[in-house]
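Heads up, the chain below is alone and in the form predicted alone; it's given as structure tokens.
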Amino acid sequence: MPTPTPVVLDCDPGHDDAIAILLAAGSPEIDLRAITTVAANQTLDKVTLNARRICSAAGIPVPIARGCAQPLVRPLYVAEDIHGASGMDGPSFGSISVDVVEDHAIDVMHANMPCTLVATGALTNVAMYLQRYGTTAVREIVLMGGSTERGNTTPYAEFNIYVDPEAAAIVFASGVPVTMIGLNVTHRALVTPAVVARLNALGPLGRTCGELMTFFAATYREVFGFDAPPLHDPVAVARVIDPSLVTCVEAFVGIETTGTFTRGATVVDLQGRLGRTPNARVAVDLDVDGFFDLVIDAVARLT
């Protein structure tokens, strides 16, 4: 088997973000050195405790660390409609047993280099990573957030992007290779009662799951009018696991960050009519069934 590729998993826990942590603490493809965590879903106290409690119903030993509890420049804005008052409402959790370190994310991720960073949140904590610590000990930066097409906050902003734009706007500018896995494949990766009855036949944290992503459900339906919730954030973790199942293309990627109506739109030159150098690859298909027999092997593992 290949070397492990080593990883730091940022995110903002969160459903999909909870799924993304046992995708990668479950493959064997991945060393996952730390969590590190960011104010985005909910604030950084609720997202860091839902850390917590995953990776204690899982029994993951990886690190936490708690990261930025504001977007550089802006309010926070956070996704309860979708994700609940907790940030990560539907099953009940036990008791705690992974607490956080007293280091701060970026100080976390610096320890842990060189390394992919994965991001599945806003980009406050990746971004003044770069800013204090440079561009040269990171690997490669893959990160779900942004879309070809339209987004889900905004007419044209997927919210991760939106949350933070200005940090988006470092993390594309810094040279640093950066894959993007946008709304454009994420909503590929549809969690339908199938999926669901997998996962609930693999144990208590099975189960857990399907209580995650049956709550999940139900806000994607009530807001977006979706028969079954789109799984974002585990793709870009796939994409580092077996990057065959994300099919992805070189690209410029612009971030709006003043625009009245366009706050946080991810403007992706694919025909290169701007005439820019691509600074990213952008994710434009998914292999939906091979995506998802990833996610239950490696939940499967953790059982």
Given for the second form:
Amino acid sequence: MPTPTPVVLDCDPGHDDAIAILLAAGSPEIDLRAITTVAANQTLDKVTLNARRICSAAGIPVPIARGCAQPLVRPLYVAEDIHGASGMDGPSFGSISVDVVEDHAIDVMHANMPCTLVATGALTNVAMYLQRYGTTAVREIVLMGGSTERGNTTPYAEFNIYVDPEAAAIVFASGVPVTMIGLNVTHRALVTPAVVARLNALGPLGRTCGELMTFFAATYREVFGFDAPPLHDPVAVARVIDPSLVTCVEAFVGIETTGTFTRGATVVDLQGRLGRTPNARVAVDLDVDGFFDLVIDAVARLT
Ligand code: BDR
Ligand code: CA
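Could you present the same protein in the form predicted together with beta-D-ribofuranose, rather than the form predicted alone shown above?
After this comes the whole thing, all chains and molecules, with the earlier chain placed first.
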């Protein structure tokens, strides 16, 4: 087995972020150094509590550090319609056995460099890190956000980019190798009843995942009319575990920060029409079965 990839997972749990944490912690290909939290799906207090909840339920001992409570320049916009009032509605969690460390998320990132940053929330912490500590120690940024197609928060903006487009612009312009896992791919990772049944068969932790996915399915049905909810964030983790599962192409990605109707849009120049040097690897395809096998195996290892 090759040396595990050192990773700091920056997230806003969030139903799919919770599964991303389990996938990272339960996969031997990843050395999960720390979990950092950022306000987006819900307030910083709520998403940090949720990170502690899922880590306690799964016995994950990695440090958890709080990051930014607000986007760089805008008021916070949360996804209560998708993730509920707690940010991770559905299961009732037991007692919490893991605390947060005192250091700020960006200092914890710094302490764990060199590593890969996997970002599954707004990019506020990552942009703050790059501005404070520079780019050289970051091996790669693999982020769930954006789309080559349409958005899910406005017609052209995906939620994570919409919440903090100025941070996203900093990340994409940073020169660090960036891999963008957008809705065009994550909308193929649908948690069907068959996937929920596989999770439920794994014991208490699997049933907690099943309950998370049942709540997520209900909001995705109500808000978007989806038959099954997309497991966005774990696809970014899967790309680190096994890059062959997520096909990517190099492209220039511009972030719309001032559009009248398009703020937060990722303008992905797949045909090179803008004549700009590519600044990202952009996911365009996913081995769906291979992806869900990784998720199930990881949860099984933690059970
Ligand atoms: C992204 O938005 C959040 O609600 C999810 O956790 C995911 O990171 C999908 O657009
Ligand atoms: Ca997320």
